[in-house]
Amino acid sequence: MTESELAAFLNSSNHYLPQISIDCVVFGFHDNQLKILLLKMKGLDVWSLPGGYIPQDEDVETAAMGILEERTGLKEIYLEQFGIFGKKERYTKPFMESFFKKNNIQVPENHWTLQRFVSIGYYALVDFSKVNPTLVNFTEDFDWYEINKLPNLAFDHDEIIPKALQTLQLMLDHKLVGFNLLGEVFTMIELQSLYETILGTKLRRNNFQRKMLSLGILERVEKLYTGAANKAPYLYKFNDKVKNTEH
């Protein structure tokens, strides 16, 4: 961000609404592990979700779709509200003071970043392989954290993470996540990974496979070649009636 362009956002206040944010837990699936993207705050070893505020003029969802897509590239993505939060201890105020401090950006003691803000919370599914993050206002740099090996967190991020964490647990069979975690085509291996790795249990093989295809939202595709025929697993995807539902 040029100097120009932070200008312009700290003297924003009235293109957003007052002292409301968003916050997105960006679950992404990659080598059999449940990753959250996360931002690294310029100047600070501290770590964040990526988030942004709610201009006058959008839905707040339109809001939310616009920071995703600011952030990871990536257009069509799986977005659900999980919470809010607003605890009255939710005060980032000294948090962003040491910010500014830290990078030399003078703001006044009443500036609008400075207040206590509600957040929105919403969870994010993305295909690790499709995501192409871009760093924009305060970071510096962004990586893929295991979910049980998250670095230093800004504000409350340690407190909204497994919230969203539980309420994908929760919804895994209604919303169908693997849809949006998989690539297009997957092994019921590799599906069946992607559950244990969400709900942190082993699932018995048999009942698995058995509790997905009485679903009807798996079409078998072809065998996955590995040089031994008997033993190549089928290749699925999920149905065009599944897509039509979740999008």
Given for the second form:
There are 2 protein chains.
Amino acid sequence: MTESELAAFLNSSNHYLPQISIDCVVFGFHDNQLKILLLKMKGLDVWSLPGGYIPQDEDVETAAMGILEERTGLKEIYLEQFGIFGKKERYTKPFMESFFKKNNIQVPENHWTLQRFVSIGYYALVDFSKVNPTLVNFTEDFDWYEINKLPNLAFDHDEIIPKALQTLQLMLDHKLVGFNLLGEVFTMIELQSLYETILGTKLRRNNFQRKMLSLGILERVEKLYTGAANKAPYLYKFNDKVKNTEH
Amino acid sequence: MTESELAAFLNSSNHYLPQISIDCVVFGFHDNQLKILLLKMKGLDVWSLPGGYIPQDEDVETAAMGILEERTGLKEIYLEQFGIFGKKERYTKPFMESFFKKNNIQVPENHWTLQRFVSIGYYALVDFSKVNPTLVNFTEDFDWYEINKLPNLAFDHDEIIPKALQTLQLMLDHKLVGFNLLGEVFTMIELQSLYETILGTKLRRNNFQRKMLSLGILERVEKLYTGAANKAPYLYKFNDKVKNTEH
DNA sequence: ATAATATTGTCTCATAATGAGATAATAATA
DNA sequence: TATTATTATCTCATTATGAGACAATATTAT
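Structure of the form predicted together with another copy of the chain, given the form predicted alone:
Then the entire complex follows, led off by the chain already shown.
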């Protein structure tokens, strides 16, 4: 971020809806684990959710989509609003102040970024392997964290993440969660691991497979030969019937 | 609303979070039907959801609760956030303009109430028989409407209500919806009707009763003698185990 | 080649849940 | 006392689920 970009941002108050922000919990699936994309705030040992503000001339959902597209490099991301975080005190001010101080950025006491913000929570489901995070604005690093090994979090993001997970768990049977988190093809064990990591429970291989196949949404493709000394598993994909549905 | 109250409201812009509003879908159960509380906008043949703004010094949820307590006369209302309505164009301006015009209220073109608003949707579950609606601000009437016999609605409230219903349907098996919508005691048929009107489907009496009793959340109280020429049904209440849980 | 090993894909069977009809109990009224 | 309209259960076929067992197969070791 250049000097002039910074100045423009600090003066962009009129461009955005005041006192409203968006926070996104980006879920990905890697190494059989559900993970969340976090950004490190420049100069602080603190991580935060990808987020941003809503331009006056954009729909809220468009703004959320824009924030995510910019940060993940993906298009047409699956998004779901799961909560709003509207307590009077959400620790935005102290975090922003220490951030500005650490980075030698001078802002007036009443600067718009130090005001109270109501945050709209969205969660996104992305194909981990296709994500190519970009560092924007005030972030100096990104990383994927396992849901139960989270680092030091900014603001009230430690309240936001559990609520997002809870909503995802609730939606697991209603929406086609796997469709958005997995790649084009996947093994039954991968699908099972996804369910297990989201629900936080172990499932039985035989019964899980029976159940999934009975839903009639999977199509068996070729086998996956990994070189392992055992029977090769089939690969599956979601069938066409599913692809034309809302997920 | 007196002249001075009106003037105070029109000038209260600084008191509220700008460009954010709350809309509440209040569900009640009466005559075996799921109903929604709507308010008639003074001077217009248009009904709207109970709503309001968020004071700078209140949590969002507190504000939502306050709005509902004021309008329904109830305390400790069950509330759940179900969506946000953040399109650029939500028809707030034209509705507010025609409302002001009809009521001979002069406001400048750039008045805060005519700006774009992002609305936070909450739904409430209330005991119909305990509600005692109060007419506040710009409303001249209130009424309960069946979910599929709604009148002419203001703003984008015709988008908000279906989304609220959809969320309620989804929550029916997860949260104890009946606990908040029914009175202290109720018959099995009433509970069944509640499920039917929420889901929009017919259920079988015998199997519904078997299912509900197997959940172990109901306690059979006395019988209800209505004078009808048939076997009197039992009354039930939710048992103590349930009352100490979150609903 | 053949055996051993680690998985994967199915099968089986007991148990639980559900769908759908049938029957018994009961609170009035005729 | 019979009739009627419900309510509360019961029954039984069907389907879904939990849990263990076993056959198939892709490699490595012998």
